[in-house]
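What follows is a single chain, given as structure tokens, in the form predicted on its own.
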Amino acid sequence: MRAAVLRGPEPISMEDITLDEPRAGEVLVRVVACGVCHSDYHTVNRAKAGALPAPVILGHEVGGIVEAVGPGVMSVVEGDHVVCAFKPNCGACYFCVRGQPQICERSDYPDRLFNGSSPRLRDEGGNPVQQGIGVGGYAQYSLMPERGVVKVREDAPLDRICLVGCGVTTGVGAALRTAKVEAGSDVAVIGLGGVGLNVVQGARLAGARRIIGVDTVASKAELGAKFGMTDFVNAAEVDAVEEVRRLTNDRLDYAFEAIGLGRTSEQAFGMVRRGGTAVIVGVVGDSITIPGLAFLGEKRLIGSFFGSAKLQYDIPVYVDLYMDGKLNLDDLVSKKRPMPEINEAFADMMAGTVARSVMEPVG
């Protein structure tokens, strides 16, 4: 198959990759569309730092069609439409059985196949290739464990609902599942990229009264309004914390950080009222410093991973909400590109000129 392979700091290149047939408990998915998510850029940064252990195929927001299944697979059959879940769960560990499958202790990034097999992809020289973030969606096919694919309705467009595989579930779920935003609440969202826009519409679905978007790109004001944002704060022009507190009369109930920076995480905590909740949704790689006395006012700082999702239930529900016109996925897709243009898609993402790009395999 053809795939976009990252080998180091140099640009991603198209290569021929050999992929094994599915074994017991595995599903081979033909990729129809794959979103471009900022999480993949963390792997690019590791490559730039010389910390990439093996070549890797990035991409984890996959919508596709089941090509083949291995022995014992019962939840899907050949021809089913599916969304791939980059964080499959085992269903049997301590966290899964207590209702927290999003933090399953048996899922690990290098190899999501729970049968203990070695890497199943090889380049033309026979060397192993990784499936980035457990999916490897910038390719014609992806080999997944059964619990890493979720069957969805066939009338839903895969070039839209592929985004439910990460950004939509992460953002909407952060508001609905993790924070459990209450109707009538005031909410702020820092960072109006793909995840942040989905936090916005998650808050809208929850019945939030006021939803304030915070970003440094002025054009996000118009874009955010399409997802339910009521107010916009340009953090390049004003102190975001002070402006949000002014707009809400210092009564902000929830603040969501959707960028992944220590500084903006501190801002989220600083915005919320006493008794309010700051939710860290972005992947924060640096330290966070907050005033300890704030906890005497019962302010809360919590994390959210993958929207606290129960995948087999939540993903079909989010697809249904889109098909019912209650979730906006159409305006999330800023561009569609053929897979060889993956480097250009990454450049668009880093420039902040797109909400999401969607890649489509060729050849």
Ligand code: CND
Contents of the next structure:
Amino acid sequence: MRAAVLRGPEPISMEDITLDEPRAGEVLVRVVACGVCHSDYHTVNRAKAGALPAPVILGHEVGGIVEAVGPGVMSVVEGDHVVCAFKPNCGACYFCVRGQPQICERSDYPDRLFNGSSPRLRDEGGNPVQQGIGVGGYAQYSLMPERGVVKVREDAPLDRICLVGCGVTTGVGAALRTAKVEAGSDVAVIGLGGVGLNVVQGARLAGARRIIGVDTVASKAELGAKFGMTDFVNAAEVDAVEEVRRLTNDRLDYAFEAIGLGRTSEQAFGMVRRGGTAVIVGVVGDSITIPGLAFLGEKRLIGSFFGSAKLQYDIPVYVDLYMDGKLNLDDLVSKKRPMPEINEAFADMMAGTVARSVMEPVG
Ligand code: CND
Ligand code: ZN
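For comparison with the form predicted on its own, please write out the form predicted in complex with this ligand.
Now the full complex is given, and it begins with the chain already shown.
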């Protein structure tokens, strides 16, 4: 198959890759569309720093069609439309059984096939190639564990609902499942990319009163409004904490960080009221420093992973909400591009000119 392979500091390029037949409990998915999420870019940054352990195919927001199933697979058959989940759950570990499948301890990367056999892809020289974040979606096919593949309705367009594989579930779930935003709450979202815009629409679904978006790119004012944002704060022009506190009269209930920076995480904590909750959704590579005395005001700082999703239940529900007009996925897809243009898609994301790009395989 043709796939976009990241090898090091140089740009990603297309290569011929071979992959195994699905073994027991595995599903081979033909990729129809794959969204471009910032999480992939953390790996690009590692590669730029010369710290990539092995060649990798990035991309983890896949909508596709089942091509083949391995022995024992019960939940999908060939031809089913599916969304791939970058964090599968085993259904049997301590965390899955206690109702937190989003932090399943058996599916930590890279062994997301649950059988210690990763990687199962090889380049033309016969060398192993990793599936980035467990999916490897910038390719014609992805080999997935059954527990990371969810059957979805066939009338839903795969070039939209692919985004449910990460950004939608992560953002909407952060509001609905992790924070459990109550109707009438005031909410701020720092970072209005593919993830943050979904926190905005999750808060809207929850019935939030005021939803304040914070970004440094002025065009996000118009874009955010399409998802339910009521106010926009341009962090390039004003102090985001002061401005949000002023707008809410110091009564902000929830703040979500959806960028991945220590500084903006500190801002999220700084803008919520006493007893309020700051939720860290971004993948923060540096440290977060907060004044300890703030905890005397019962402020809470919590993490959110994959929208605290019970993915086998949540993914079909989010697809239904889109098909019922209650989630906006159409305005999330700013651009569709053929797979060889992945470097350009990353550049768009870093410039903040797109909500999401969606890549389509060529072969
Ligand atoms: P994307 O790059 O699309 O959006 C980031 C947004 O933040 C852009 O609109 C920027 O303009 C804006 N921004 C950048 N710097 C600032 C700043 N200082 N102040 C205000 N706004 C700023 O990223 P994405 O939406 O794809 O992903 C966001 C983060 O979420 C990223 O860290 C990603 O890795 C993470 C994430 C987490 C999870 C999870 O399960 N927790 C899942 N997927 C992605
Ligand atoms: Zn993602």
